[in-house]
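In the block that follows, a single chain appears as structure tokens, in the form predicted on its own.
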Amino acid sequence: MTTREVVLRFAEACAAGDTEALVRVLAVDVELVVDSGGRVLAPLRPIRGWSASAERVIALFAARPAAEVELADVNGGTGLVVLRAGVTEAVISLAVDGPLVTAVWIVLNPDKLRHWNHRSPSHG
């Protein structure tokens, strides 16, 4: 399974709000880190473990109804951009090992998302 396929499985589970499907793509000891910059409600500390991480990620998506998820080049790897009404609300980087996601970094900090909202359509 390629990294892109793993990222797609992650995105599909998130978009469907399917916690069980998300757990199946996460490593048992996955770590979730969310950067909100203190400006958006988010966990303050890293979350470890597939169950707690999946629940938190699904909750983050549930708080963004009608969000669209796109594959994007994020920090030199395949990641995700979460858009709502054309505005980037989150950028997600994933560390993948084989068929599983071993780490999830989610940026919700509006200051750090600013450049994503000013990118040209040809750039990821």
Second form
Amino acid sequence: MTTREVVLRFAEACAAGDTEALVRVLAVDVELVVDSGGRVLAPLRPIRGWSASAERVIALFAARPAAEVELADVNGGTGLVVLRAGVTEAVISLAVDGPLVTAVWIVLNPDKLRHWNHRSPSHG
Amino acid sequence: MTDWEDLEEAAKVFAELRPRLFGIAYRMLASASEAEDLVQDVWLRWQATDRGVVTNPGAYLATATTRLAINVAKSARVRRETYVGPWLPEPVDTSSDPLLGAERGEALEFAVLLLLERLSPNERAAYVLREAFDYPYSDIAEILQTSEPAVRQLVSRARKQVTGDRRKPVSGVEQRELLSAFVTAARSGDLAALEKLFAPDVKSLSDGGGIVRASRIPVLGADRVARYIAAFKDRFWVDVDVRFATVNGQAAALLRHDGETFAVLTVHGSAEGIEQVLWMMNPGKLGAVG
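Could I see the form predicted together with the partner chain next, after the form predicted on its own?
Whole complex next, starting from this chain.
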């Protein structure tokens, strides 16, 4: 499975709010880190392990109904943007090892998303 | 050349180099906004510079950018100490420039940027210029105003951090997580959850010692161990109180009945999941942990 396929599975599980499907794509000792800068509701400590991580990721999506998830080029790799009404609310970067995601980095801090909200239309 | 033409020429030179300067600053600071401010600062300095005496604008501007970035990195460290919650790099969209102004895509992914954060600004600069931008050691020495052997040392120390610190075997914290997830799944007899926790060739062992009834033959394989554990959940877990403790430096679950420990449970995990489940049920060995 390519990294892109793994990221796609991750995205689909998130979009569907499917914790089980998300767990299947996470490594047992996956790490979840969310940067909110304290400005958005989010876990303030890194989370370890697939079950806890999957639950928190699904909860973040549940708090954003009608969010769209798109694949994006994030820091030279395949990542995700989460959009609501055309506004980027999160950028997600993933570390992938074989068929599994070993780290999930979610940036929610709006200060760090300014560039993603002023992209040229060609970048979607 | 008129002043106007001269300034136009300066702007042209700068525009060509800008992606590279941004690439250096972003890797140093892991912040696109800070990198942008910094590059803007370099542009102002470039306008004020006596450019007639600068023979290599590329080297000159890269030096200015790196030195300024080292200063900003020092003050950024203090600001980040008061940051609320975990701090992550500011993500950059690399759809139009996958290497972000560099020769190689090094020092761009989150995992590496987070590790670089732990290095001194000088180590970070040496690593970034060498690994991503392919600068010769002698040039980096000039930029950092140090000797070539010192630069080699900075780069080698940084490399060790970046490559050595990734993917360690399962740590104590993870061991505890695995154990508690295992206890939860075992108690409820959740076959699917158990199988998911196990590595494919997981082994379940017990040392019942013939006193307590327990299988002394190891049970092997994810599905068999899961079925074995699910099969005895009804008898085994009734009125059992679980306490988590550290036994011999290892996370352990003490299983107690009427206030008395009758079994100590430990698991060994790897990135694959639980590799071994050990049920210590020999009452003779339990005195020390009761």
